[in-house]
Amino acid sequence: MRRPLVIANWKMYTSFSDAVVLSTAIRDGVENISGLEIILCPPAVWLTEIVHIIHKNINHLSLGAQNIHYMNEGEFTGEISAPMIRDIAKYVIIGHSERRKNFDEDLPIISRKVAAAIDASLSPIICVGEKKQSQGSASEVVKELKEEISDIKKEDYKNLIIAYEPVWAIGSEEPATPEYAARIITALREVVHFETPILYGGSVDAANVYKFVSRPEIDGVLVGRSGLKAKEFIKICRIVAEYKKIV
């Protein structure tokens, strides 16, 4: 059975003191939760500090970066390469809709970033999702995923994490229905390895997360706003652990 996952994307939030308090509270709150892996993705400037906070013999709590460049080094002021992340974090979010919208990242760039992460022994958290809800959403999202992983070998699919985030649901008051998300995720499952975790993301909170993770097709969640609230995020982790019941 695939491992359950809960990922918190902090985006461009938290001051240094906020990041320390939040990561410490989450670390202490999830220490005794078993049966899932929890990944925190703070702003890059806080990674080196948070890695020391969370490494307290809690094997199921890990760090991820929010972005990388597809080159290993070079004259790219302000960018961060996969090898730079490798010694600090195990994961990296790639292809988030906000990167596409705000920084014009297209599928060829995303596929190069996925390949760069794999080459650096990072596990990419690949985001996919349609802009508008429609009858053809499944085929649209499947096509997108195929392009995003076109530069890696099939043997590396087991090292991927897929986050299905319908763009129309991100930051809204209405997430996708669990049935709708499960249908899209079932189609995505045909593309990747049977061990590849596929998560749902898009307005996930403690009140609705059980509806998603009670579905066998959905292996966990990628959390946005609720990941910035320690008590809420810890509650989400407990619910996922309870519904997935992996020890």
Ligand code: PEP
The other form holds:
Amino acid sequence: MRRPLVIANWKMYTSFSDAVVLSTAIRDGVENISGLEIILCPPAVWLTEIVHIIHKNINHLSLGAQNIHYMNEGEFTGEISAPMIRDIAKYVIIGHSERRKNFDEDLPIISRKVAAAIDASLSPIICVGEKKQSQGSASEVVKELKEEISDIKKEDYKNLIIAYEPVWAIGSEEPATPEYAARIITALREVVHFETPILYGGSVDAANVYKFVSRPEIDGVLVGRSGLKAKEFIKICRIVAEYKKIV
Ligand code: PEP
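What I would like now is the form predicted together with the named molecule, since the data block earlier showed the form predicted on its own; can you produce it?
Time for the whole complex; same chain goes first.
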């Protein structure tokens, strides 16, 4: 069975003290929630502090980075490699739409990053999603995912996490409908291993999360804004755990 997941992408938010307060509140709030894995992806500079905060007797709470370089080391000022992250985190987000848009990351770069993560024994959280709302055709997104994982072996597919994030639904007021998301996710499922979790991301909050996770096709959620509010995020985790226990 696939494990349910909730992932928080903190993006370029939080001061040092905000990060400590938020991760401590989340750790305490999710301590007694079972049946899912929760992954926090704070800014890389706070990872080494947060790793000490969250690893107090909780093994369903993990850390992820928001980006890596595809080279392991070298003259790449300002960059962080997969082996560096592996020492403190288990996961890394790759191919987020903001990196594509603001840092010109294209599919060949993303596939090299996915391969670098796998080589370093990190699990990549691969973001895929169409820029404009389609009529529900999955072909663009499926093609994108196939290219993103083209540099890794099939036997590594089970170590991937896929986040279906329609770009038009990220940071907006309107998420995709659960039916729309489930249709695309069903098509993505054909590409990966049956154990690969596939999540939905895009304007998820505590009020609408049940609509997504009540669908068997959707294994969890990736949140942006809702991951920066401890109470809201803990509520989301509780709802995901409840729904995934029933299904
Ligand atoms: C995201 O940035 O990946 C995201 C899902 O953001 P939000 O939840 O704020 O739409």
